[in-house]
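The data below hold one chain only, encoded as C-alpha cells and taken in the form predicted on its own.
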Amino acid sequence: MKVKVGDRVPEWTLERVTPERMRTVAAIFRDPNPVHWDREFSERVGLAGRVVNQSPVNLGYVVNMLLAWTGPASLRRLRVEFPAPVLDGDRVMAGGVVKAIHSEGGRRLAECEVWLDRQDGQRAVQGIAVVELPTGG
C-alpha cells in the first residue's frame, strides 16, 4: 500500500443510523438516558422527536473506516471530540486525510486527521488517528 500526505482515507458510510440499533446499545452499555430511546422525551429536549445515537457508537463508525482501509490491527492511537449529534435517520460518512507519515520501531506510521459528519454536513466527530500501514505503505 503506497500512502503519501495528502492522501484521503476510503470514505465509510452507513446510510441509515436506526434507532432499534440505539435502544440496544443503551441496553448493553446500561445507559439510563431517555435521550438514546424515548421520543417523547427527545421532542421534550428540542429534537424533534429524534433520538441521539451514542458517542462511542458514532467513534466506532471512524475506527471501521481506518480497519477497513489498514486492517484489523493497525490502531495505534486516537483522539477525538464530538461537536454534534448523530440522529436516528441520519446517514452518516467517515472521512480522513493523510497528515504526516513517520517511522517508530521500524514501523511506519500515518498520523490522520479523521470525521464522522451526518448528511446536512455537521461534523459529529472530527479528531486525529494514527494507524500502522501494511508492509509496502
Contents of the next structure:
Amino acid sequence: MKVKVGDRVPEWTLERVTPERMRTVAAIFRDPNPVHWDREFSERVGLAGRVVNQSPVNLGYVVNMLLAWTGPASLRRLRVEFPAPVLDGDRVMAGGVVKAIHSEGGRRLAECEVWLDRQDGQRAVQGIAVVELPTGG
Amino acid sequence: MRALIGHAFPGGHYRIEPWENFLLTEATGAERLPDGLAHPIHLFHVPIAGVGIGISELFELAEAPSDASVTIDYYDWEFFEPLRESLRYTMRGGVREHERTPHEDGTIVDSLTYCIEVLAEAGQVVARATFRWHFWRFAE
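Form predicted in complex with the partner chain, following the form predicted on its own:
Now the complete complex, all chains and molecules, led by this one.
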C-alpha cells in the first residue's frame, strides 16, 4: 500500500442516520440522556423533535472510513472533538487527509486529519487519527 | 468538584459479547469485523462499564443538574492492541482533571477529564480512553 503525505483517505458515507439505531446504542451504552431517544424531549429543547446521534457513533463513522482504508486492526489512536451534533435523518460523510508518516517499532504509521461532515456542511467531528499502514505501505 | 481529582473508580472486568459487537457494529453502518475483532467504538462504553460504574453514575458523581446538561469536549482513544470479542478485560482508572469556567450570564461549566485503561488477562494495557465532559450549571 503506497501512501504519502497529502493523500486523501477514501471517503465513507452514511445516507441516513436513523433513530432506531440510536435506541439500540442507548440501550447498549445504558445512556440515560433523553436527547438520544425521546422525540418529545427533543421538541422541548428546540431540536424540532429530531433525536441526537450519540457522539461515539459519529466517531464510529470515522473509524469505519479508516478501517476500510488500512484494515480492520489498523487503528492506533483517535483524538477528536465534536463541534456540531448529528440528528436523525442526517446524511454524513467521513473524510481525512494524511498529515505525516513515521516509523515506530518497525511499523509504518500514518497520522491523519479526520472529520465527519453533515449534508449541510456542518462539521460534526474533527481531530487526528493514527493508523498502522499495511506492509508495503 | 476539585475534590474529585484523583478519584479512583472501583475497577472491574468486562467481556464484549458477540451479540453486543454485532449490534453496535451494525449501528455504525459497518459490516462485522473479521476474526473476532470488536469494533473500536466499544472503547466508549466498555471502559466505563468495566471500571465498575455507568454513565448515570458519572453524571451523579459530577452532580449533573440533569441528564441533558452534559456535553462532550473530546475523546482520546489509544489502541495498543485491537479489542476482541469474548476476552475478559480488566479496567482501572478515575478522574484526572477538573476545570471550572464561569460565564457572564452566571452559568458555570465544570469540565472533568477521565482516564480509564483496559488491560488484557496477561496484564498488558491494550487500550486507553481519555475523555472530557462538560457539566453545565445554568443560572436560575
